[in-house]
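The chain below stands alone and is given as structure tokens, in the form predicted on its own.
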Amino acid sequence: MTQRLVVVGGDATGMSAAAQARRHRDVSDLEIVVFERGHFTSYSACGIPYWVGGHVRERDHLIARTPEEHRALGIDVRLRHEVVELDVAGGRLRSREPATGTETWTGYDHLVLATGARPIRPALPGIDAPGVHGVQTLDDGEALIAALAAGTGRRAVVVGAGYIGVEMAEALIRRGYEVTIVHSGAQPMSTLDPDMGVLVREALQGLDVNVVGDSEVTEIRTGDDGRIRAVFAAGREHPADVVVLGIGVAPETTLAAAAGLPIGNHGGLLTDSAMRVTGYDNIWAGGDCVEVLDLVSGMRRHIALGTHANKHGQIIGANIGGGYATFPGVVGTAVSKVCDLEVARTGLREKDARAVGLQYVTATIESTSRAGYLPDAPVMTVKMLAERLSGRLLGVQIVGREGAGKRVDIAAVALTAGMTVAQMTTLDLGYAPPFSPVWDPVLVAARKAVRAVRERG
């Protein structure tokens, strides 16, 4: 008898799961229905800042596979359908078409929850005024680009200084805006330790970005026409013709929580290693709506990244299709840039290590991304954390220019393998003067960390 797989969410996890399940099981064996409340499927939300900034010319360049292409594979994609209720006991869900208000119950044999994350949007005066934009979806990107094209002012305020915040700062600089970043932390990029965040702030200021830290936004002020005029934070007013929110995201688990599915300490769904929702044989979840195991700390955490979301979808689809796959966990690798500055991190920060009771040493070095005798060799700073007695690598942060960011992958592999900093010093990395000094900066940091372990041990 034909079974039905129902997927809630038509982006990375949801469509990867649907496509992978279809590869394993044909239409006569498995009916696949996808509910997506937006207008698009399988697109890169991470690419939106680069579309806004003009690096990407067309919206459709960010779309990996259209609804029509999925339908051609035998996947029933239903756009502009919002799922409003899960009936877990009855094995069904209720969807609504916003355009007509029509509601329909649909039964399932397998359910995949790929509801993603929702942008944090604090309840502030003026937060919904014209001129205040998020950048979560392609629709958001279109609205922002249209507003920038139609606007006459040239002052932008970005609220938040995480990955999206600094990437949007670059996009607005490229469009000729005067940019102010207002954020609540002491330094931008709270995913870094403050001593590394300082380097990001200095680089942003070198690009004439006004970086305002330790400032909680309390109001977005509007004029008589209802449009925004300024952002008010910590007793200061920052003039603005456009405001972009980059405060962060939280797991979108409203439906799941209402249905009684297990939610973790960070607000995400809990799953087993096969990406089944804990305690349920036929409900699966992945992507930004779940919590994952941190392989370094041994704790669960929420990380919203497309890399994990696509892997989760592949694993879910393979398992539903009759195969076998698991997701072991993450080490927390991320990389970003603002203009020519590259920022990367993996593993634990100092406060993360303290929070889980790990004693550690640190080592920070400055080097170049290629042989120093070559003209204009870009400078980079590498910070490394290692466990105090064992020397186990705990984390790496990198801030630098061309060639700096992707070096974090060396550390990501070492973390996944559970290597010590002493073992890292013997890694056989590629070397030639245009690509690296004879001692790669990551290995220089590892050598310094070895000395710190010996001294503290």
Contents of the next structure:
2 protein chains.
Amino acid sequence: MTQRLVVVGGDATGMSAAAQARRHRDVSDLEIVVFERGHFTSYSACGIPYWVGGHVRERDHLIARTPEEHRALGIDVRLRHEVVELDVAGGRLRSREPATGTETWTGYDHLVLATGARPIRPALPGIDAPGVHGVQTLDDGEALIAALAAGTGRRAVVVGAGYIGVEMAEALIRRGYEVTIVHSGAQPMSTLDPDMGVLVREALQGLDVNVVGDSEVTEIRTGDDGRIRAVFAAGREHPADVVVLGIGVAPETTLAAAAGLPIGNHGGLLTDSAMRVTGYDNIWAGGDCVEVLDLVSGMRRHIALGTHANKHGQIIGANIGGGYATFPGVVGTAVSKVCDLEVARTGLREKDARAVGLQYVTATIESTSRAGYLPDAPVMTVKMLAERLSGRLLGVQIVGREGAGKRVDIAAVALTAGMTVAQMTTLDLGYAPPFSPVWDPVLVAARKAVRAVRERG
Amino acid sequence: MTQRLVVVGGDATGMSAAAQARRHRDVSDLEIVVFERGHFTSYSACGIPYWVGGHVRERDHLIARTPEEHRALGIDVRLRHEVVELDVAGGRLRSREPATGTETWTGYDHLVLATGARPIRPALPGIDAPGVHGVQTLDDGEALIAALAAGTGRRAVVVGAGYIGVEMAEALIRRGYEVTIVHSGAQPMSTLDPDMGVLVREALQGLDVNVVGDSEVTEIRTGDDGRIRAVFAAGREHPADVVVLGIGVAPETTLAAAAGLPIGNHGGLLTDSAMRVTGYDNIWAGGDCVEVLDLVSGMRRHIALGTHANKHGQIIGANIGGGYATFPGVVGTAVSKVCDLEVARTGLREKDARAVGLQYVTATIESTSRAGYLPDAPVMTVKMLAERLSGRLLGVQIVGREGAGKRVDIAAVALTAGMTVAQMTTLDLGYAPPFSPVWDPVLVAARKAVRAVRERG
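Starting from the form predicted on its own, produce the coordinates for the form predicted together with a further copy of the same chain.
Shown next: the complete complex, the earlier chain at its head.
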């Protein structure tokens, strides 16, 4: 008998799950229905800053697979359908077409919740003014690009100094804007320790970005014409013609929570290793709406990142398709770029380690990413955390120029494998003058961390 | 009582060992004497192609630490001293100064053999003609640069298509030469499988390098004036104004072998994990003159690479200094660059796996090193070998453009940790559009390798 898989959310997790399930089970065996409340499927939200900045010329380049392409595979994609109620006991859900108001109940044998995340929008005066832009969806990107094209002013304020904030700063610089980043932390990029964040601030300032820290935004002020005039933060006024919000996202679990599904401390759905919602045999969830296990701390976290979302979808689809796949967890790797500055991190920061009772030592080194005798060898700073006594690697943060960012992968794999920093000192990493000094910067950091472990005892 | 450490060979291993030992033990505790037959200490032989090619302007930029700097640390560096005999029973060695013919016996408490490797120079007609250049030492580099500056012809033949061969091809292109590479393999870069080597050949041809494979050189012909005219290989004549030898190196163990020290199947000294020569408590060896354990195959290999040599020196120096350090082995990582082509490998090739009785599957994929929607996203090919049944990663080869080469480090760490390709599919690697597609190419290869393991059974 034909089963029905219903997917809520048609982006990375949802469409990967659908496509992977379809690969294993044909239309006569598995009907697949996808409800997506927006206009698009399978697009790269991470690419929006590069579209705004002009690296990517057209919106459609960010779409990996269109609804039509999915339909051609026998996946019933229903755009502009919002799922408004989940009836777990009845194995069905209620969807609504905003355009017509029509509501429909649809039963499922398997359900995939891939509802993603929603941008955090603090309830500030002026937050809903035209000219205040999020950058989570293609519609957001389109609106921002139209506003930038139509705008006459040249002053932009970015609220938030995380990955999206700094990437948007670069995009706006490329479009000729004077950019101010207003953020609440001591240093930008709070996913790094402050002593590494300061390097990001200095680099941003070197790009003529006005970086304003320790500043909670209190108001976005508009003129009588309704247009934005300024952002107020910590008692200071920052003139603005356009405002971009990059404050972060929270898991979108309204539907799931109303249905009584288990939600974790960080607001995300809880799943098992196979990405089934804990306690449910036929409900699966993945991507930005779930919490994941942090393999280093042993705690659950919420991380909104396309690479995890795609993996989750692939795993869910394989399992529904009759195969077997699991997601063991994350080590918290992230990398970003603003102009020629590369920023990366994996594992625990100092405060993460403290929060879970891990005692640690740190080692910070400066090196070049190529042989130092090559001209203009780019400089990078590597900070490494290792557990006291055991010497187990706990985390790595990197700030530098070309060749810096993806070196974090060395540490990501070492963390996954549970290596000690002593074991890392003899890693057989690729060496040639255009790629690395004879001691790769990660090895230099590991050697210093070994000494720190020994000295601290 | 003051002990004496004698080091034979003043480059990476020898001087690292000396400097590291000195860090732990002062002059009153440990006298350190280094015999070096050349003119320099601690230089980067790997940098010679970049000096010849003009990236590095001066010879001295390749010198990490001069004899004077070492002497200032209390290390007695004796240049132009050749060690000609080792008396293990007597704990002493005999050195000679070629300039004067003076010979001296010097006793040691600890001995470090860091005699390096010698270039392979086949006994061919014309091999010793002026205009035939090695590129192993700074003297070699200096001679080649002088010859190129003085030369009028513009045709260069590089013999050998390994790392040095292709790097020298780039250097000669940069100097305006028409370059022919003559090599004996089916494809260049025999450290790769031929199906990956073919990509290197095509890229070299794209750079207008004339690549002549399956061709053993039989003669280097000179004119009546003694100058080089052509290289003959496999019955064909390749006109040449200058010839560069990049055929490879063999461990230089003449001294050690004459003293009865243990030599392995590949001609290198055998050591234990602490880098002591097997069976000797106070004789240490490292760098290009030793064999190392291949952690993937379980066999010993000879690998001449500065990064290993430096690690060995540091480990030896720590142990002599009263500390503790070991070298577990290598996984066989190497990376190289020729113009914008990046070539990397780690672990076993197909023939390596067969040679040690490992059954395997392969997976080859093409991907971009950045998000595909970014303009000019560079393309790369990744080949992965996994053990049949177990799915253990056995090796990775990468050929591509920017961002390709150092991705081999992901596989190098995974090999060290003994990961399976299934475990690799969920590695938490750095993702952002300028750094990677949402599925890193290494993950794409791992997924395909998982399918291959399953299909092969």
